[in-house]
Structures are given as C-alpha cells and as structure tokens.
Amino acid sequence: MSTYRIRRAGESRSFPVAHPFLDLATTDGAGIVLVGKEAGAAYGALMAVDDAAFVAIELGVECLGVHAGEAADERRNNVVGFARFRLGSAEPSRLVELVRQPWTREEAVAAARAAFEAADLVVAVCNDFPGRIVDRLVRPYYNAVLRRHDEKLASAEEIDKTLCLGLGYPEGPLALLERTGLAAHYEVTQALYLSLGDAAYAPARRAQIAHQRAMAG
C-alpha cells in the first residue's frame, strides 16, 4: 500500500466530508497529497518535495502545469494532479481523474494510483488538458441538450424521458443539471470555453441565466 500525508489548503470539492482516503493518511507518509481549492498555491510553498514518492495536487478545471510548471527548470517528475468527478452540488463520485505530465515518473503515477485505490476509489489516468476526461466529453453534450430545449424540440420532461428510455440513463440530463446546479455547469463550461476556444463549450442560455441569478443573490 502506498503511504501518504495530507496537507489541507481550503475547501475541497473532491473530499468535502469525511472519507476513507483521508482516514488512511499518516503523518510520515511517503507521498504528499494537497487537498483543497488552494492546493496549487500550497504546492508552491512546499519545500524539499523531490524525495516524495509522489506529490498530488487537487485540481479544478485548470491544467496541472499551472501549478507544477512546464519549463525545464520548473519540472518535477513526481508531481501529479487529481480530482474526483463531481457534478455541481452532487456528492463526488468514486472516479478519480489522475493527471500526469509527459515527464512524470511511472513510479509516481503508480504510487498515487495505489493510494487512491486503497480507499476504494477508481482511478483513470489522463494527460494534462483543461477539464481532463469527463468534463471534456460530457459538457458539450449537456450544452446541446439545453440548446435543443431552448429551441423547443420537446418539453424538458419529454427530452429526459426519451434519453432515459432510449439510452438507458438513470436520470435525464435536464433534471440532473437542475438538481446539481445550472450555475455550476456554467462555471465549468465557461472555463473550458475560455481555455479551448471551442464553441461547443460556450455555456448554454439557461446556464448563463442561472449564473447571473446566482451572482445577483
């Protein structure tokens, strides 16, 4: 089992409440896990991390390179990024997207993977791109469904029912976004749109309105 110690740096989207992964940490673990929305800043303040088995930085939508660097004199080959997939206000899923850079040591990736899997989490390893795997694939789909609803293709109930029965989804995408927060969908898609410049990520009208209402209180 891969041992690790945890440094907290603000509120965590991946681990907002108690979890076995947090309980399994030790004070002298071989790896370092930076948890919280300020994890990237906390990484910059770390000293003597080259000997750590791995250093894992919790990410939002941003690239790992924002915090770990990409220039030759900044690179550390034991650093990875991570995030448990979480849709809006829903509970985080078991999926951990583990981010590596081209120069990340295989041993560091394996040690980080083992640490998460020991806590019954499921790990998918990906390269360093904004939004990683799930958000890159699912957000254009959610935007498309929202736009078809705006175009009055069918009612929200009929669209959700069709997708549930036709594709076997347990919950329709419109109901899912309403339940977990359209404003949260806006935040992710807007960040991806700004990073990638792809119109498929531009927030749909309903998400924009939800964001504006949230900002207005």
Given for the second form:
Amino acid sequence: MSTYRIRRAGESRSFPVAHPFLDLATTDGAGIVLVGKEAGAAYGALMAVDDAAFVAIELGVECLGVHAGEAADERRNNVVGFARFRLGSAEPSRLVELVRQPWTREEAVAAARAAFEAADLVVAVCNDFPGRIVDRLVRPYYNAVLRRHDEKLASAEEIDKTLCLGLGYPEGPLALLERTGLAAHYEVTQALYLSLGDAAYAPARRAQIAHQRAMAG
Amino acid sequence: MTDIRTVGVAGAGTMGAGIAIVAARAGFATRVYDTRQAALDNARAQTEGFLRKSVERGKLKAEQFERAMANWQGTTRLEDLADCDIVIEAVFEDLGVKHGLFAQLDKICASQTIFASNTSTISITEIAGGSGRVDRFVGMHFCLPAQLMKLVEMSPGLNTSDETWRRAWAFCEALGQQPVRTQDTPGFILNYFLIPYNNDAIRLVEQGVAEPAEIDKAIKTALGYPMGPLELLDLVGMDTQRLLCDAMYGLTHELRASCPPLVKRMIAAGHLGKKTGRGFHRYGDSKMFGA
Ligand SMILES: NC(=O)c1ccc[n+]([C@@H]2O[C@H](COP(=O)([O-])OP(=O)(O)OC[C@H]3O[C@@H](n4cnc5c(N)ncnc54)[C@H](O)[C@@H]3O)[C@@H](O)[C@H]2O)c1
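What would you give as the form predicted together with the partner chain, now that the form predicted alone is on the page?
Next comes the full complex, and the chain you just saw is listed first.
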C-alpha cells in the first residue's frame, strides 16, 4: 500500500473532477502528489522533499527536468512527473504516463506507480522526453492524416473507415480530432515541434486554421 | 448487383489463397492459378481447413462449405482463366512479373474482363500500363488475412473507366467485403499511415523513451487500440517491415518511412518477431497469428 498526500496547485488537466485517486489520499501519506497547472512551482516551494517516499509533479507538455532540475546539485532520486493522457476536450483516459529521470530510484517509481494503480489507473513508465509516449507517437500520425486528407487521398469517412477496419481502432483519427478539438491538437504538436525540431510535428494546415480561429475568438 | 460470375485469382500464395477463399465462399466460380502446383495444393488445403473451422464455429452452413469447395478450382494453365469476368492478381511484388502475367491474360480473356491487382506498393496506373487494357484495370488491395479482414482499398488508375470502376466496386460488395476508395498513391491509405507510425514507435525504443511493453500499454490504454505498435510489428515481422519501408521510402522519400537501424540489427540478431519467438517481446511458442 502506497500512501500519499495531495497538494492542489491550480486547475488540473489530469484530475479535473472527483476521482478515486483524489479520494484515496491521506493527510499523512508517505508520498506527495502535486496536482494542477502550477504543480511545478509548488514543487519549488516544497520543504523536506527528501523525506517523502516519492514526489509526483503533474506535467503539461513540458519535461520533468524543467521543474525537478537536472544539474548535479539539483538531482533528487525520489521525484517523478505524471500526466493522465487526454486528447483536447475529451475526458482524461485511464493512462498515467509516469516520467522518471536517470537518477530516479526504483523504489520511488514503484511507490508512485502503486498509488496510481490503486485508483484503477494504468501506468506506463517513460524517460523524460518531450511528448512522453503517446503524444510523441500520435501527433506526427495525426498531422499526416490531416495533410493527406487535405490532399484528397480519400474522403474523411473513408480514411477513418480504413483505419478502423484495418487496425481495429474504436474511432477514426479524423473524427477523433474533430470531436476533441483541432486547436488542442495544434497546441500540443506545436510545442513538440519547437522542442524536437522535427517537421513531422509541425501542425497540419487544418490545425493551424483551427488555432488561428480560436485565437481570434 | 454484380454482373460478375466467374473470378480468376492469379498467384496462390499468402494473399491469393485468402482472396480465393473470399470469392468461393461468396458463391463465385473461382479459378485459382499459380505456376507452382505445390502452391495450389497448399492453398486448397488451407481453404478446406479454414472453411471447415467456419462450419464448426457456426459461421458457415455445411451446404455452403460444399458449394464453396466446389466453386474453388486450381490450375497451372493460364488458359483456364479464359472465361473469368474479373482476374485478381496476387503474384510476386514485381512490376515485370505482373506485366508479363497481364500481357498473357489480355490475349486469353474476353475484352470486357476486368483486371485487378492486389499490389501493396506498385502504382496501379503503372501495372495497368503493361496490361493491354488500361481502362479496364483497378487496384483491389485486400488485407492479411483476406478471409477474415473485410477491408479492401480500391483505387482507380489514371485511365480506369467509370464503367470498370462501378463494376469492380459492385463486385467487391458482392464478395461481402467493405471497399473504400483511395487514390493510386504509394501505400494507399493503410500502409501510407501505418508504416511510418510503426517506424516512429521503433524510434522511441531506439532513443530510450520507454520500454516496448510500456509503449504498447500506453497506446492501448490511451486510444483503445486493440494492439500496441510493437506487438503489431512482432506479427508483421522485422523482415517484412524492412521490405515495406524500403518500398515506401523509395517511392515517397519521406523520412518517417525510412527503415530505422534497429530493424536491421534485429534482423541480424534473428529477432524477427513472433515467428522466431522474439522481436520486441518474447514469445513462449512461435505459432503464427491466426494458426
Ligand atoms: N503479404 C501481405 O501481407 C500482403 C498484403 C496485401 C497485398 N499484398 C500483395 O499481394 C501480392 C502477393 O503477395 P503474397 O504475400 O501473397 O506473396 P507470396 O509470395 O506468398 O505469393 C505469391 C504467389 O504467386 C505465385 N507466382 C509468382 N509469379 C507468378 C506468375 N507469373 N504466375 C502465377 N503465379 C505466380 C508464386 O508461386 C506464389 O505462390 C503482392 O503484390 C503483395 O504486394 C501482400
């Protein structure tokens, strides 16, 4: 049993509403979970970090190192990052991407993992790279689908139908992006494009349009 | 409604055998042609085994089994395809081989016979160019295993007539398949997106982003996909992935389609995937998918 206490630091994309993970926290838990947009800043203000079984910082698109530091004198072996995967306006999925640094202790990773799993979440551990696992993998794919649709490879329905029938997807990528927001796709893929410098992440035309329209209000 | 009664399948390998099952099961007189008698024997045995299982599972009636087996005729003589209304080609992935076959068929078959190719990576327009009937030619790309997968990506060549397109589409529906229309461009829809996406997953492993099991788990949980990319690659096989990459990259020069170095190392190490007991994951027994 991995116990933890929760510090709220602004709105959370991972836990926007009530969730068993929040309910299972205790005031004297051995781990510390910093939840919300300002989780990184809250980490900076935290006292006695070293005494915690683990410290988990909620992440956005940024790397854990931004908050936890990477310089030799900043390294802590009990700090991890986390984010529940979520596409745009869709609800957060059951997936928690748990980010570790090279010096993170196995025990800290295991304790954080156990805490999330006890709340029926699924944990995938990854190293500290932009986009973690899912965004890193699907954003170029989504950009390619948007681009080839623009180029009239096939209709949106036929592209989605092909990928659903051929690969067993529950929903085609174009319908999924429409439903969850193309402007939200823009934000993530643009951030990855800047940090990775790989043209495959450059937002597709339709995502740019959606972003520009959202900005114009 | 389709005006097609008799179907030719040229090439009785992995794909041709499956396509012939689909045609015979749907009630078409099906002539299966291969240059090798062994391939025909193999395909016939596979057909019988598969359809028997379908009967056992209640998916096919006993009399449908009998009829499908009677519909299925193997031959090593190309002349036996003379009365076919459509011929679906599934021979080696080689433009010269395909042109050679269609040039001969053009002399044997009636003028209204439609020619179709199951090619994965060669342009339909290019194959049609050597067929003697550029206007009566379509792409019909089935998925492996064809007898289980409903998807058929259909593409017209630049010279395909509307009449041919309409007839071929109706025939595909009569097969009980689900056709989708795509342009005649490399990889059509599925492979165009899938090959680079799979490569991206391999690059995540190469770059140490996460372990293969974590990547597969993340994708399945986040997106509800039935399989993670590395599990899927283990089924495809690294040898096949390399061939697909080389073909796609050769045509598109898109970086994401180029074969990641790890694939080549895995081939050298014998980690081809499920079939060798080890790929990105380890497997206790090396039974093939669908066996
Ligand atoms: N394997 C796949 O996953 C897959 C999927 C979709 C499409 N395709 C395409 O289907 C075609 C066949 O692929 P496959 O995997 O079934 O290959 P395969 O090697 O299993 O079978 C090819 C068969 O064609 C026969 N053949 C070769 N030349 C011939 C000729 N001139 N006349 C008659 N028969 C001849 C061979 O004897 C062999 O039995 C290729 O164009 C390939 O790109 C393959």
